[in-house]
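Let's start with one chain on its own, the form predicted alone, as structure tokens.
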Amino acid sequence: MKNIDRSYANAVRRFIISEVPTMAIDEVVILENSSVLYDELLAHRLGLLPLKTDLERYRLPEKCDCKNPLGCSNCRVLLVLDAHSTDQVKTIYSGDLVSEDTEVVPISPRIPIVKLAPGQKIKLEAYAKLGKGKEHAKWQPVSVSVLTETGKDDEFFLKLESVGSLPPFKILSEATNILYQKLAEVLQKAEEFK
């Protein structure tokens, strides 16, 4: 990042982390588990889960037309998990999440989410929806947002690693838009405050 004041470049950094909204699973509804995790535990695991995530299709709940506390098609996706282990030990992944947007899904199917033993069996319906992370980590579009110094003025090193969620680009783009959006609010305010 060139010629930005440090303060700019790090509300960026810090919008990367706070303001970029990404989709994660937020409620679970438990219709069977006979597995060795407590209903909370599984839920808290599926909640953590990284999922692809569009946001030119979905909205913010808070700013959905449907202002239904259950959501929409606009705001929200389901997946679904029925999964059961017959004769020997069995691993869920997040592969075995079938979910009616074919978009949004587990960045990779291979993420471990409970085992099986012989007759144990889960049934559950999870809710996905956009969040942002100052709400909670989960919906936290990336694992590093780092900045650091070049040693010349107003230029600074910005390192980030995607989830998987939103690709890089994207991530800092929706930063950048949101710092602008916010003080432009800020600027209508104080024109309005005149």
Second form
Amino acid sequence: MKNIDRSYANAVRRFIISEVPTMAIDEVVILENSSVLYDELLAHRLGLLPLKTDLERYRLPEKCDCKNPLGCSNCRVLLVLDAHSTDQVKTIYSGDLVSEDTEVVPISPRIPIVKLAPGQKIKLEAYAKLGKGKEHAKWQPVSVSVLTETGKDDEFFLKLESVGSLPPFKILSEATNILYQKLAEVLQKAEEFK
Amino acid sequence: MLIPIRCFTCGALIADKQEEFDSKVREGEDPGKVLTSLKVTRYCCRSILLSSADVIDQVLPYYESLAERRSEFSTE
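Now that the form predicted alone has been shown, please provide the structure of the form predicted together with the partner chain.
Once more the chain from above appears, this time first in line as the rest of the complex follows.
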């Protein structure tokens, strides 16, 4: 980044981490779980699965006009997992999750969720929502967002590594958009006090 | 019990790489080189793949023999 103030560059870096929304499983209704993992542990693992995100299609639950605590088709996605093992130990992968929206699926189908012994069963409904990194790290779109010096004035190197739910360019453009919106909000409030 | 889905430190996805890592290391390849080829470059993620032990594999045999015993019991 050239010809940019350090404070602005750092704001962009921080917005990438904490303000860019991504999709993640937030609520899980467990109908049946006879696996060796506790319900809580299972829900936590599901929450950490990175999901492909479409920011144009979905809205943040607090910004959605449905005002429904359960959400509507514009702010949440239902994923269902129904798996059991019959004769041998079976690994259940993220690919076994069936999503309501074929675009919102885990970024890799080979993430192990749980292993089931013969006779064990898992049946659950998971609700994915958009969320921000400042609320929970599972909604962070990046694993790395670092600003390094180049030695020259007003020039910085921004390194970002996407988790996979959003492409890196989209993350950067979204972060600058949100920053711009927030600054406009501040300006508008300041006008009111004139 | 199972491999963590994401790296504790940086949050990158690591769980989907474990099977390939394990099978290659079992074939005798150098773990460090396998990790690099899987593009796990930071030492936070590398340490988790290197050191995680799937305790679930030690627990499941008990449930397997339980299921076996049950099926025997139902046929008796």
